[in-house]
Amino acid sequence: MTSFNGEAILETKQLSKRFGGLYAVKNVDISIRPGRIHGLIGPNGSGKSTLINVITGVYTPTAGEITFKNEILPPERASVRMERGMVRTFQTSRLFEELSVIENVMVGAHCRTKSGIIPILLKTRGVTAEEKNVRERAEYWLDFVGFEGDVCQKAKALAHAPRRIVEIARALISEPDVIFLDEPAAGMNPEEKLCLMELMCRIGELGNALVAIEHDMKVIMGICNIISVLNFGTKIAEGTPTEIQTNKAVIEAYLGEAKKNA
């Protein structure tokens, strides 16, 4: 992880993304600053899911500017974006089903191995070395997130609030500067909320940048340094959580709304 000293590590300028003649991200100008978590809210198909794809490398802005650590971002895959420290979780779950819960944690580790991923996980020769450190930090990861189950089973078999932590710990097995988290909380109990909120917090501690897109307003509301609030594809504001709560505009576009369906 790099070290800012409280500066940026990821700015977007004037970033749009256009779909035929509708824009579904319009001029949107974000400051992501490490050890902080960063929460990105708004009404549904408010954009806040294509930001992310774009800055992940999922889609190619149609304008704007992408700057990570000080470096303006020509377009590019994602798996090149995650090898630069960017890495994501999404809104559905993207476990293997097939694999074990230790070996789906140490396919986040590919962008870091020499030897690949593959050669690792069917333990072929000359990688016992790798294999050992890799699953190690899996290992390490799953204690991190605070995984409590059987690291051998199948992913098929988790409930849903296990595979949300499983695909963190694939996320920060990568070494990331910056952590996308698509709706984490969604489908939580508020048992398991509360847990997610502490391993926010802790990943935070770490000195990684956190960007959290999620609906549920007490978890946002209850972690976020700062939120940036989009509507309609533009960004409407940006502040503290108590900014947000009191800022008329938000309130009007979405908390009001957001209270109505709590």
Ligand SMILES: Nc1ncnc2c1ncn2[C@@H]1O[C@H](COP(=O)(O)OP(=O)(O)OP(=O)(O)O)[C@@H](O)[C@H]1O
Contents of the next structure:
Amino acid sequence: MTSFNGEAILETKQLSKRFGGLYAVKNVDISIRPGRIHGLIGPNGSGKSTLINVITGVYTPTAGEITFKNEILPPERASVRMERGMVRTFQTSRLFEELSVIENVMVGAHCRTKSGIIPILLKTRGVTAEEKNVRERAEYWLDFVGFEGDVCQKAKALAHAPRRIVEIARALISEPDVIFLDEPAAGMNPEEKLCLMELMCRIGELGNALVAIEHDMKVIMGICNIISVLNFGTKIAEGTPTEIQTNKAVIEAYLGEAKKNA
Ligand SMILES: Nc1ncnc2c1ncn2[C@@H]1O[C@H](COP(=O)(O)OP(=O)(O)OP(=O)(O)O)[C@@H](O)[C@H]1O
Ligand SMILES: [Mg+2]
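Show the form predicted in complex with the ligand, please, the one above being the form predicted on its own.
What follows is the whole complex; the chain from before opens it.
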């Protein structure tokens, strides 16, 4: 992991993404620092997932810059961004259903393995030592995230909450500098959410930067050091949980959403 001593490790400048006539993300400046839990909130459709998709290389930006570890990033695939040290989980679960829990986590190590993950999963000769190492690391991260079930069961057998934490283990195994979680608490019960909050704090303590999109305000306000708020693709506020809870523009954005859903 790279040390950035509290300086921003990732910055966006005037980052925009347009789909046809719609700006999903518009002129967003955001600064991500190591050791901080950075919340990203905003009403439905405000551009949170798109912002992460653009940063992690899923989409190419329409305009703007992304600086990571002091380097302005060229357009490049998500897999290259991952090799650089950015990982993410998706809003909807994306495990390989027919692979076991531990194999799913091992897949996350592929950008750091010499042989690549396919030979390891196929148990090709010559990769035994590396496989052992990757397997041990997968066990370590499964333990770290608090996975308690059978690591040999297929992913398709998992309930919702264990599924989400296995995805977090899969992200952590690549030892990222920045980890993005897209709505990790969605669909969890209050007890599961508490475990997740505790896990997110421990991830923050590892020294990497954690960025979490989340609708559950208890989760966000409970653990974030800083929160950025999007509305219609634009950053409308940024600050500590206390500042955000009393910010007029934020309250109005959410009241607008409440009216829309009424
Ligand atoms: N691939 C796409 N093609 C066209 N429009 C898109 C695409 N992805 C997102 N959008 C649009 O961009 C806007 C922002 O969507 P995005 O998914 O980023 O919002 P969000 O803040 O993550 O919302 P939610 O809280 O519902 O997940 C929405 O209007 C959405 O319909
Ligand atoms: Mg989203």
